[in-house]
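Presented below, as structure tokens, is a lone chain in the form predicted alone.
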Amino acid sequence: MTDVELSLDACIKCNICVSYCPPAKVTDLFPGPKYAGPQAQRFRSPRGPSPDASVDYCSGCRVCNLVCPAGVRIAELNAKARARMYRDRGGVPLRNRLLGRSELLGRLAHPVAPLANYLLHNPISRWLADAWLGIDRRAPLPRFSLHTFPGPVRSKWSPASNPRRRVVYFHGCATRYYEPWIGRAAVAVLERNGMEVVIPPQNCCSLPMLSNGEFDAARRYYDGNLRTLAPLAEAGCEIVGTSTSCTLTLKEEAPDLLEADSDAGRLVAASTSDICEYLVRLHEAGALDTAFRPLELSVLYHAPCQLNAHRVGHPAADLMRLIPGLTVIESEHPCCGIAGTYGLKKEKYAIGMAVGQPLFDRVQQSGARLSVCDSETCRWQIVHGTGLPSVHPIEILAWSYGLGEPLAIRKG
């Protein structure tokens, strides 16, 4: 057995996990983390039973995790079971692999964007995806940018004359197709604080396919990560990432759940970072750039749950109040709703939205300007429950350092 299988016996059944989960609170549909994940897996075998069906509406959140006295990998046990539920029904269904797909769809819709745009927002279109593929037509979709990032300039890397002063950026897919200014404001804070930025070439994170029960794929993207991103981390460089989903996945995801225990995997691991966690340790040791300008607004912080299952606190927070004249509201809410692809689903859209309304309201009633949150889908999730624009954090420290107003500012 694995060490996320061992993890059950330790579970000592109180219950924690299932006060604290988002989707059990709003939906009968889920019968909870305990019951769903270790009370489950304790009857289940190679030979036995399909997983019964109700795991899918487990949203892979974390929550539970966190909350869990023992230790118990509950999340991990669900998402193994999943993927064995798909592979004994038949496989993985046509929605969930083109959900899962986001560099591939990036890639082919980023040279046609705006006619991609217009295909996959106009109202005829998402009633057909709604009908035949099961994704909701209400579901915040992101758009397609026409200019990717980083663009072939930065995509080589030498030996470092001093890897101390040398960074890894992963953008993951959602910088590369659809937030392309996140990464260049990302770069210039690095630059900023007199790091080099290396950016070599790299796949998604396989975090998409890993929530859609597709295992097999996500070790190839795994893999071709670690093949580009080791030899940089043997080299002394630290890897910064601007999603909290992905520095998640290189740091644990993927090595859990595909049981990939190399040595490659525990460098990449080891040397991975969120970039706001990153910037912290920057500034705890005096090396961080402090000489911000202010910015008299509010901002109300939402920490995404992959960002709370690094048990790193909320790093974000603590720079951006570094910044004269900001005031930083947190959410204090554990989750949006969206879960990456899960609250895009036709069948799990209302319980989405419904995990998040208590953090609409938080922001609608906080009075702040704006919203600020590390984690790509968490965004568009809280512009389509709120209305109101919301940025990466890596955004507002740029803003303050006077290399450029968030877009989201600019477009008003």
Given for the second form:
Amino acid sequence: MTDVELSLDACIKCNICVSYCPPAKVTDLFPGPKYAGPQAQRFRSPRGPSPDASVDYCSGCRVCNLVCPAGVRIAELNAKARARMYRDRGGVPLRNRLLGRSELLGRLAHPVAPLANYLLHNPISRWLADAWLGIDRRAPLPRFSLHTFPGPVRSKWSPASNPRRRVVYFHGCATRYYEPWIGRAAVAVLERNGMEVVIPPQNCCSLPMLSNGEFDAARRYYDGNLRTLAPLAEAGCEIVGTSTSCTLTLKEEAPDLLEADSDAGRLVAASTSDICEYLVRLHEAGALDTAFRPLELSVLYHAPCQLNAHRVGHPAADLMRLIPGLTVIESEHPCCGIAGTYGLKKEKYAIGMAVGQPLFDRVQQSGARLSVCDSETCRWQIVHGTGLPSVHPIEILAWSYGLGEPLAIRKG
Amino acid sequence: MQRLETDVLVIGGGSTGTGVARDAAMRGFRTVLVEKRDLTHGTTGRYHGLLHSGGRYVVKDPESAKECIAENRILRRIMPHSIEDTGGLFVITPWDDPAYGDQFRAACAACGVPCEEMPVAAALHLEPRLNPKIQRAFALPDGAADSFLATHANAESARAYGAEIRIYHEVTALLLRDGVVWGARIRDLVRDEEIEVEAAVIVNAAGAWAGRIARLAGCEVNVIPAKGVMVAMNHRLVNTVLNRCKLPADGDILVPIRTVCVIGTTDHKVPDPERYGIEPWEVTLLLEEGEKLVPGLAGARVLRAWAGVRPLYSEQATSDTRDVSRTYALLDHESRDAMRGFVTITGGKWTTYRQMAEVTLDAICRKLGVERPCRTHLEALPEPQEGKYYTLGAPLADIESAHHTAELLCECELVTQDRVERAVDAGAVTLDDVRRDVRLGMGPCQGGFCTYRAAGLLQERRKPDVRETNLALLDFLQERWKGLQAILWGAQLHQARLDELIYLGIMNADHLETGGRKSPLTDFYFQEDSGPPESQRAPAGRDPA
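Here we have the form predicted alone; I need the corresponding form predicted together with its partner chain.
Complete assembly follows, chain above in first position.
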């Protein structure tokens, strides 16, 4: 039995997960983590058809895991049940397949980015996508970037260089196809701190597929990443990422959900950090360049649910507090409601927006000019919910190092 | 005093008693069944839920094996709704004698028990958690049975044929005249009334209490109450009944039943079927043995431990209960004790209950000089209205399709409010009766949450003096806690602590007004332990934690 399944033994039905669950607070369609997780799990048999329906309304935000005093892996139980449910009901719907394939979409669309953006974002297409696919026409879809990250392949890695100064950057699909400037900021900040940045070829981390119930496809992407990342980890490189969901997937989601327990997987997991987590460690070791230029502004920082799931505190906020003049207001809300691709789906859009509303209100009432958030989908959702720009914390750091103003500010 | 007249009076509302009542009613006898508590309150409701293929007895007790396989086939036909066809595996682990395998297979063939050896790899594929070190595996037609449902179905069928089933009716005296048992005096415990029943034949089907009933007629029946301890794990770790392929011993069966799996059992003589406890060493032993079948089992959460008392029958007193045959015995007290109108049916197993009823009624027909053939093996039992047998996913699927999550009263076992209401309205007296009907409080939290909700419902539906509802609540929680005392470590200790905090801290339930009364309807709570003989106690320091 896997750890995920066995973890239900720890549930004492204390109900904390229910009282903290963002979707359960705003909709009756999700009966809550205790019900869908450890309780329902006792009735799921490896034989016989999947009995589930409502578990699809779990957003996978993992707030339940975080508040559970006993360590029940509720979100993972739900993700597995959802995958099983789709498998038993004739497969994952086309919509979920599309949403799970950000990499494929990016690869197809970026050579014709302006056309793709036009095709994707005009009202007629949105209406069609809504009616045919079930992607809500109001949902915050990203725009393809003209340039991809890292652009022309660059890798300074040579086996002879010092592995202790070498760091592997996992950029993820969002940076590659939608927000290449975040990758550039990340590389600039790492290099500013004397690191040699290796950008190996990489796949989608597989999280969108895991959360959309396509475990078999996810396994191929995950294995692909292990093939390139494991040798680098073996050579002593740390792996950092700016997409907090990608790093979480490499750290634990993919090995746990896919029950892929391998030496390579364990090595990659142990070597992976969120970029801010990594920089905080550098700082603690006295190795971070703290010559930050003052930024006289106040920002609202939202720690996304996917970062909280790392259980590393709020390293982005800790780093930003090193910047003179910068006021960091923390959102203190657990989830923006988008939860990866959850809030894009027609039947869940309103739930996602209702989950995010207290956060949107907080952003708007804080008086901050912009919000800062580690997760791309959350930034898109916060912009959608507030109309204010949102940036990755690494952009703030790069800005303060004098390595360029965030694009959102320049545009703003 | 109320008086009743009937052809057959059955004493005992377990599987045997209800089986006898059904058979009697189907053969056209006026029939009354009395049970001092709720149906299945005794041994039937406390067994591990195994439908025997007979494999367990082929070597040592072939008579019992033949009975089991014959009845196994019949029960699958007449009560498919109370049986899950899990199939069974008999496996030779490194702790078992490899030579037993061939002997076992030959004995199966001799007893007519279907037995098919399967490659170890196939067995491991079927049951991935099975110990990979097993040397041989045999597939036999074991199954998992719900004795609550089956008994209710028998009672239901008996009623349909005109039988009267009276629960909470305790026999206080048998009425004798000139070597004839002509009737019984019975106390209705709920109404506190006496009833006199006159009967042509009285059937003593009181299970472990059969000796006591027989004594009321001055007959000596040597029923050995043999305690069997079982432990339910919070996971359904296996989907097939697992048996050790060896001579029957303690802790060698693992039965998947609904949401749990039950490791059983032990076998120790106790002096009194109502006074026994569960010792830590018994639980340790079961978990250690279970670990040999499914490595890691002992690390999973233990839900509850309980014990049932087998009615083993032996004409002679014996020291080792494992030596007593598991076959049944029909005692005709006319030929045996010169006491007419009185028979005792005892021994046997749940799997053979129907056959026991058949031979009992055959004997009664002979006695009464009538020829009425048995039909219980031909006619299917009605599907119980409440608490239908479910395959594992069914209750969840029902809740999911009906969106009834808000009405879950017992969350662990997914029992909705309307099901509890129906059980209350159908006449459940105590909350424990509701539990037997709908499985309320049988999940991980052991009534920590649902008891209060159910008590509220009981008050709302019945509107009794509130002190009675309070008493029902206290009784039920005490009964649940009884099953936790022997397993208080790990997750179940956390649970018990939370339940205790709710009970004491939030509900202040230990100060509920009960008018100083104790319920006459439930067991006494903390019974003295008879304990096993000193030689069988585990050495110190074998704490399961």
